[in-house]
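Form predicted on its own, single chain, as structure tokens, below.
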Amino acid sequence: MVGALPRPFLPLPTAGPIAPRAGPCNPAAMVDYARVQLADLPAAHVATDVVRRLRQAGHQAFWVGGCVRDLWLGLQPKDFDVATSARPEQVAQIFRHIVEVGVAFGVVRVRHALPQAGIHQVEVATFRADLGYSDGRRPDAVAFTDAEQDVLRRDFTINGLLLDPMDLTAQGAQVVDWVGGLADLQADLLRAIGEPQQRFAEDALRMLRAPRFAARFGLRVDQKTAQAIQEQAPQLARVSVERISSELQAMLTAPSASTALRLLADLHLDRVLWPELCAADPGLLRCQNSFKALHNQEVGAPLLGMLAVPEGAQWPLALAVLHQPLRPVRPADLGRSLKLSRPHTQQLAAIWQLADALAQPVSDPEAIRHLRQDWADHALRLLLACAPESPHASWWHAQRQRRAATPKAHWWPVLAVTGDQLLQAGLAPGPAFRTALAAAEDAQLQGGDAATALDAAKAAYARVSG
């Protein structure tokens, strides 16, 4: 009932886990209850305290969405969101430290510091119903309402669950389900809440979230939901590149990326996202195999110092694997089309450059020069994922193992020959100096002593300058 005052707090019975419900969900007709064990995490304690304080102020409040789903599945939630009958200004009166992230839509973040656990943020959203989506992304207006109507506006039943952390027994905390999400989780089913056509017309990005959720949790997509996505797939083009890239990053850096790509093709979303890639790789079959191989690879042991791989490096690697069938596409062009950050574009370029350099076995000094670069392991993983049957695959694998096992000092030895020593040896400064120094280092990398390195430098200098 849009616009109505929140209903009185609904008393929650203590029923045990439910059995799967047969037939389509009719959330207005019934509500399911179950219990689930809470996670002993600092963020969970903060979210519980947020609910407690909202309740003490006379408001309804629940955990909502993905955190409830993950707890039911036995997974560790990344964050905990709270839905409440309190308006944003009322939340601000209860909590001292808040961040206004979407007050017009009833959303704020509560910042809470825990001793020895740092600062945690909990997103707190007022129960609402959305009124129209003329831009296919944001509601034109919202009406603050009750918990049930708030759930009914969400995307998929598995994300429409509420949890009362204050109603806690030995069997766990109470889960409230108006949309059949628990039954769908038990049936391994991904289903849109209400009418799928309406859900996807409200926000077309939801169509892209469907294969990500289905792949991540091993669900099959409900037939009616899948049909609506197939019919409305062209509307995905209305979504901003930034939002699509963010969703794809979460999808393609997960171990389930290969399955997600198959679902993208089955749901006809691939041809909207990547028409050129689909022409080069119909059905994304090659990409699916590459991502399956990528995530089956054994990641090398952590490396030290300058050989360590920067955090967050999986996204550039995923982009390289995905677009390998389109090579020689330029990283700069791809970065512009996907609106990648400059670091991600540079990382993608480095991976492809090193992959080209290591595509065939090279001399040991040359291999060392490539292998000591930050992105060398990613380049080798790219080669092994996209060309696992190559005659060079065993060499690539050996170089990964070598890179992981070799001490840093071997990759960056103290140079036995310097520019000053070349000057003392009678060599004149000039462009040939760089070649001479590289030859000296090559000799050293092959086990040569200082004298051998100096002789190699003189020989290289003579070839270039003579």
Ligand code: ATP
The other form holds:
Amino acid sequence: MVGALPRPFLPLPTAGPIAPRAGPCNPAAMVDYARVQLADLPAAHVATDVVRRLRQAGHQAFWVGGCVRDLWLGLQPKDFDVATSARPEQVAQIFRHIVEVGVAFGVVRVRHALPQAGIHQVEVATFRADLGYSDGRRPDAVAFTDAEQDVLRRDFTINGLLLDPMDLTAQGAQVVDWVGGLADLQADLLRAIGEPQQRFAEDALRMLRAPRFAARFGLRVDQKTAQAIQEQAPQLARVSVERISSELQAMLTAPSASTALRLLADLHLDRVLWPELCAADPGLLRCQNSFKALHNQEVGAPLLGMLAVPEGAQWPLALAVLHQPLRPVRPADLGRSLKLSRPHTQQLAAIWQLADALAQPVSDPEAIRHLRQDWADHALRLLLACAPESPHASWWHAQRQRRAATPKAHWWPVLAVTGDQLLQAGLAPGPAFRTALAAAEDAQLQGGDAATALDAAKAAYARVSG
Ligand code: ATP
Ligand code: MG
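For comparison with the form predicted on its own, please write out the form predicted in complex with ligand ATP.
So here's everything in the complex, that chain up top.
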């Protein structure tokens, strides 16, 4: 593959003749090519059109980063990012609808529509080099440069690939690789671009991205890269909570979470992130098992007419599994320390509360009152993931199945007994009223009819009011 194929669609400004040259990433050759098939996805068509429009205006433009890596691996990209020689103000002249997400860094989001592909957002970033990292978090300044410099500032070789969607043959579109990413993908290797020590000193978050990508794609972490992470792991503490949380969310909600946790421990990042957890669970071994179990659980599609398993809350559920060994933990404290959104904090609290309520079998009406709550399936998944050997595991499993198979009307029956009926039956309003109404609903939840429910209400009222 080395340098033998034709040059990309537009000549790169500072690339010079394609010849092997010495460099930190791939000493044998610095430009490599491959062809990959483009995905026939609406977002891909929109991203191609964004490149076309930039080219028509005289700029260079390529797909870059994760989308190229995913296509090479035969996976469907989540989104498509474009890198271009156009400055943000030039991008703004070409596209009418843009959102400025980081103009200082040359990043804008283009909302672009195509007749058959609909509206999609594509992140368009000007080729840049990052200048100086005095705080170990973000560049002090950036300089707009060329495509090659732009890929050199990226984190890992597999994330440093460019793709020219306009250079399309039967074999696919041209991928341009300045960093040895293609060779590393072929060798199942995750490797920092450039000198790992320096790259992690610039931005310590990159260290946390390593286990995420290595686990997700089944890669080995290159030895020099791994050693640099082990040495600099404590520097992760300098990174903002928001950036760490967002990486952890991507890592722990993925099916590869358990492998990522193993790698985190191998790379000595676990003790920086979670010292207390490591004391309770050295090497995060129990935690790895819990995440393996969590992601192996069946998550059925909600059936019409059944209780919904709400989408979302995967992050609160992952946090609940992660922190289960440290309980009791106050969700509000955890939410504050991780800067969780308010809905996520509330979902975490609800999952834990329901898990506590369902930790052991309870009477059926009581179980139903818990099981019909929104996050009950998540709570059962938490219990099964963290305590698969519990004597109650088969009951938890049965409750999940029952929740998925029982129509909604069973969980929320139309109440057969109302307050008015109790008044008509001669009961006086007061605290015992609520108990009476709950007893009526319990009777219905156990299959009783209206008359049985009313009898149950009266009996409960009589019991409570003495
Ligand atoms: P995913 O599919 O998980 O989104 P991705 O590769 O698209 O994977 P992003 O976090 O969306 O990852 O980042 C987009 C690209 O930006 C990366 O592929 C990489 O080239 C670059 N990048 C992101 N974060 C960093 C960083 N901290 N340092 C250097 N380059 C980065
Ligand atoms: Mg991405």
